[in-house]
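Below, in structure tokens: the form predicted on its own, a single chain.
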Amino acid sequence: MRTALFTLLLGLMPPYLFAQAESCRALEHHGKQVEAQACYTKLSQSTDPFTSAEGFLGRGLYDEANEQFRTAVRLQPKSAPIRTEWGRLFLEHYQPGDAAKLFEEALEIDPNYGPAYLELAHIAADRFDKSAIDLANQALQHDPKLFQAHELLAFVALEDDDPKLAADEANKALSLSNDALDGMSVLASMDWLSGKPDSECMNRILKIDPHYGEAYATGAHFFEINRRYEEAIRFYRKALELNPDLWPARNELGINLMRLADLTGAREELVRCYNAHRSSPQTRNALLFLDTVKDYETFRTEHAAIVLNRKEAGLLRPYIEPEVERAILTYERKYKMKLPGPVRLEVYPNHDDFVVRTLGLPGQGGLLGVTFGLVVAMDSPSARPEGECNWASTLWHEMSHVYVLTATHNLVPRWFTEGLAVHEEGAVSPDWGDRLTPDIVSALQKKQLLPVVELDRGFVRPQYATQVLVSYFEAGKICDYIVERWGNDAIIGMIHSYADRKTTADAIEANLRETPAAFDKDFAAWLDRKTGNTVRHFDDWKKGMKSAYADLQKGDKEGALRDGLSVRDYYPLYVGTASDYELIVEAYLGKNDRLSAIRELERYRAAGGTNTDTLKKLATLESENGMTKEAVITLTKLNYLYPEDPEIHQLLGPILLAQHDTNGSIREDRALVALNPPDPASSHYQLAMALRAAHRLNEAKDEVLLALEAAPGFKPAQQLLLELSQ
């Protein structure tokens, strides 16, 4: 949200040429276009370096008036409002870190200056940083008569679903101005949210200013920041038929029909701003990455279109398709829904492009994944470090978003959606979903959990650096929690709660039977029987871990292994860097006492260990031990957590063969030859026993063929060869 600061610069100015800025600023903000930028063609020709700069910048031509600022400011060094007039020329031009300094050289120069406190509340609000209320107040304390402070409080609390404190905020904002159109902009939001189409506020707006297209504008982003894409694409789209030139809506309009995959939509929004060199780095980062849509290769399955990367199609294909059709058919009995048409899911193997793809920027390390109505965007395996993204677990969570948005309307808080989609993660598979690692361990023991009413504010304000972690976190174990006590016709329940614009409170109390104070009374009593042994040890399983790898370093496996199994129970869910469990293992190697530390490594992979290196460990073990049943299991989990690694299908394919899992080994061979290993003449010859052994003779035929062509002399390949022929 931006504000234009009406700041007096009396005593910078003659009074005549102060009344001729104030008079265009008044004309903009009653709507008289015409009239406004007359006025600022006049100011902009003043012998005045920071009159001429204010109507350069009026005009929207940034780079004269920048030439002005920076002349204005040698004279005037010491001037506090020119610094802050300057700054405001970077923000409007999409450069937040030079203006910043820029306010933040006001303050040296003046730190009672409340207009240069509020631009940066304005650049902390569009990070989303708690930092933008302390800000405002600030700026109010300084200067109790700026409205757009108040202005700024309310679009803060109505993005912190504070509706109470949004009216509050947007009508001390109206009670010093009859004007204040940003105000009175929150106010016919809230209207619009709770499916009121015609605000009485929007009205007032449009009488002071028939062509405020920033009303809808700010309407579109409280839709946005709700995950309803498409009424936020209508809105930003009314705000452009008030004003046309409304860049940053447009920006906004592009980077929303790409999120819903309209790319020629997106790409046309998106020039126009770059063409008329009003585009974001957003805009610039999204045309960038549109011109590698080429490189991408769409397959349809019975309820999906799934978009690879042509360079790793071959391999991720067999997986992907079967796991997608697998979750809709599940979801479908689960909530009791069909969709309303398919499922558009899309696998990048850059992070940066998949993150420029669903937010506009690149740089966003956290995100997995991305759900916009039926569109899903997600990484590849590949995108990541090895081990650290499990693609199907991955899955599975954003379409379970795709159901709740899709049966609620989108109108579901976003802990309730997010904490199912964790759940569902774990009622797959036990082993997937959040985990609890210290950083969740260390908000236990502080007590740092949210109400369960005020919980989507640990997703969207975060107040540490770890609470949206913990957010997760927690919002996924009230769930469990949910489904546990109720069952999973609670969650139906509630899911129709919220597309009846139900609150939490009223979806608690309607579906789950009491208060939700007593709900936080007796989930806190859960949580703590699930997780309160690891919270009252923690201190102690720390020590005993450093004293186990301090023994271990010193060559003492007994010790090691002692203070090891001593503490392992205190925190059996620890399965990061430097775990219990990888230790002790290593201990009973050292032993040679293998079936231990298979033992050990089982439970390493049952409390959701990732470390790909552990597991192929513990996929060996087995397999040499004859626990192929095992080997299997574990070798399953690697294709989830990183299947590009050749290893783990060279030695899944030839046991699922064993086993007369013939589609599965032909699968596994398959992703063999498609990942072009060292040794292509064996992977070829591995997939062509499979296929003999399915029957599918001439396939098989033409992977020995293959086989020869890359090694010419390779006995077992001609062997086969001579036994197809006959």
Contents of the next structure:
Amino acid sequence: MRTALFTLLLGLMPPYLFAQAESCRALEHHGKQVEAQACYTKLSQSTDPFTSAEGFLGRGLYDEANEQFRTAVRLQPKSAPIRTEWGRLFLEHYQPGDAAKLFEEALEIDPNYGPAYLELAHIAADRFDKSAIDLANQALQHDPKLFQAHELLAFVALEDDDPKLAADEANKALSLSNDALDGMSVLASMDWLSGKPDSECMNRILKIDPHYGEAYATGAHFFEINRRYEEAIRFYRKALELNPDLWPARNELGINLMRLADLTGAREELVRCYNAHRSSPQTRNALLFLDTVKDYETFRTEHAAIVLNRKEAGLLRPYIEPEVERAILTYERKYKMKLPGPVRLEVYPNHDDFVVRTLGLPGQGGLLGVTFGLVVAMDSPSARPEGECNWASTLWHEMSHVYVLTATHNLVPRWFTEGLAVHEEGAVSPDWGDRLTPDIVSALQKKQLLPVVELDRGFVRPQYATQVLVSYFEAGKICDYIVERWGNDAIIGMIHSYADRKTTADAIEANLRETPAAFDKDFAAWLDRKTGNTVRHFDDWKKGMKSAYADLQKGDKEGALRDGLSVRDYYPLYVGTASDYELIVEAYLGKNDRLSAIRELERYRAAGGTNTDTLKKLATLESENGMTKEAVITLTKLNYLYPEDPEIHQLLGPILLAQHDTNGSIREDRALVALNPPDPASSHYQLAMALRAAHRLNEAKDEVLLALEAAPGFKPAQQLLLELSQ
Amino acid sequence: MKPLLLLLLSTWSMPAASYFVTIAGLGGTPEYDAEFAKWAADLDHDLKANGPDARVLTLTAASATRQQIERTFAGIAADAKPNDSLAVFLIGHGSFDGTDYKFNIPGPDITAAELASLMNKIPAQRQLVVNMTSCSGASVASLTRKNRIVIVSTKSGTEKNATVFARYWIDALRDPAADTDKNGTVSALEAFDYAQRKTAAYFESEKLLATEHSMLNDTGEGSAVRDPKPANGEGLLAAAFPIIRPETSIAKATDPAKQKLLAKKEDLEAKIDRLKYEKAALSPEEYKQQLTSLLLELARTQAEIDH
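Okay, that was the form predicted on its own. Show me the form predicted in complex with its partner chain next.
Shown next: the complete complex, the earlier chain at its head.
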């Protein structure tokens, strides 16, 4: 979607176009739409296939343009410009892969052809790929007057939250061309982002082209990537007022309306694009997604509307509703504020639906939840492999965003809101939140953490594969550090600073009384105290683990235990696949030392282990050894990881009942019933027993009737029915 | 369908003979030979727990020849009465050549049509055949008949891999969890559901593509289905065909003092079943009221039986 938009924004009038097409584009560029269309029509009637192709492209007749380009390439196979122009057609038609192929072919023909580099840079920028900068610079190296490359660099710099560089690049474009409208759009966007609605740059743009909606669409894009969705929607609408045929902007408007849960408005805009044959693949996915809305049901609590898929609402509702309310009440106290309206929480059992619902965000690959103002969308635990996602941790994370975004009017930088959300997960439960994974340890070893004032870059345009993950970790630890050293009020102070449009540097100096450089130094020392042991012994740990697993494979359980224990404390936070804890437990169980196994498994649980099989093993061992209090902790954690497993509720319900926690027992038994277990009679009976214990006799009778409806001869249920009917 | 169900429900626990024939065919390898023989022995053992009225006949390995099979069926045909029941269990490998299903036994194999012909000669009105061999899906068309439950471990003749369904069918007769209606008896439908669920879980846990998909037909019409239920009309007969009954219920069934109560219990169970199938036609209140009344009566009757 962004591909075509930015092609329009940044590639409308490249100087490399050929004279005839250039004259048409010049008319278009100066707002003379009627004249421009007449010019393109004339070009399309040319007998020269390339000229004709340019004409059809200008008229938006892609099929005809494609045919003419094909003929032109056949006639002039060694022309880099023709292939580049043909690639632009594919780019406009939301086919960046095909476009890239043609740009690369152009460069094979002429490695010095700057415009092809520029178009590849557009494609890279669209993916938030750092190579966009290199490619744009290569374009300039080969064609120093290619002002569009400076415009692209300005655009990327502003995405990277570097307004100074953005302004420099935009001004370089303007020094090369007075008509560098997209350079001016970036400058105007800087004004809008900083709260100046009347931008002199926009006035200049409108003098050149009164229909240049692309400028507002650029502003909308920057609002969007800064999570200021309402302003983004307003600006997309302004763009469309100037040019109703600006289809990429209409696509984006639809997507953003969907984000803020205006599903009717979203459908209207997206259908218009679809009917005009100007929809991107994402738009079509969004329309398909909107067709599934009927599968969801909304449940209202005091402070929220919770949208659950009907097929899992019965299971999830009793868990999610109280968790949402608990989070809201906690954050109200903590952030000292109330939200302006109810939170809308949407939970998706299909990860693809979640992706469609949240598309277009940078660095979203592994996301479990996304917040748009008061709207939170997240994966259901059923959308992920068992144990991969702690839904409650995700919920608290996203709810933190709701507060921080609201409090700062969406003016908070990405690193801070993400870091605070990670911090809040750990504040609820130390075993929640991001773990210190080997990738992060490796980054710490290589000293790859970013200075605090540059940390946003790690989220928006990562320089290495795991940098987004490392940036989440770093941001979370920064917030842990601030709270530990300066207290929670310092966090609230920073939130207020961001709301007042302060930069990170200003926010740190105002609230922590340190320069960013001093802060980085102190934070690094603090972090070293927390993680240094692991970082320094990382290689020893790897060696020890390898040796321990080799022992285990050879059947040498004593050796495995010895090796495993010898390195365990080098890296106690490693709870990933084949963890030291699991190895040690296996060795203990091999020796039938169940109590030691339980102790080790409880360490694993406390360190944040999420392997559901391992945790179920712990719950069973605890239960068998009469450690029911501990079993409840383990089973409760399992409920946060994968409530779809009936075994959890089967175990937990009776334990809670024995502990006289009738409400908890009823919740677990209801969950079991909701999962349609193979033995419904026993599930309803178990629930009936819990309801009877809670003196909810009518409900108990209803459940025992359901048990007997499934199994009329079920004797314990018959006895309970007789008892309840006396 | 409903009147038939009532007739059956009111007859299946009457003192009548139940014939159980288990045939374990050729394994082809020592491992399969041993496995099939073990399953047949387990089944033989479990079925014999059904008491003196259970006539359990098991043919394995060398004894499972066509001649011996024909002789066994002829014997039953001579003895059995219409009130009796017949259950046939086939364990082993099957084959399908595009036309005929064949059960692999020592000597000439036996086709599904030949097996059906042997079963058709037996006067026992209620019949069950559980073909747990590979390719068994191809035997459905030949075996299907009115008042006969046909269970196969594969959906067609093209599922040719050795099956595991038999292992879980035997487990169903031993695991109390299979008795989902908690009446102490494992019916053919309960055993089918259990074995199907466990087979699917086996392939899932082993991370293998499922190479067998069990099916059932008990209407005598159409093809077999994966999920028998009231909506597709399949499963009613199978629900009323007991495979395993606990000794206590067998003893009670022969105690003249309890027979009247047992008859009342069966009548109530039949009424409950009929009510469940009429659920859609009743208001929720009416349904609940009638169900409560019947279940209470049943609970009281059961208490008297157990007293």
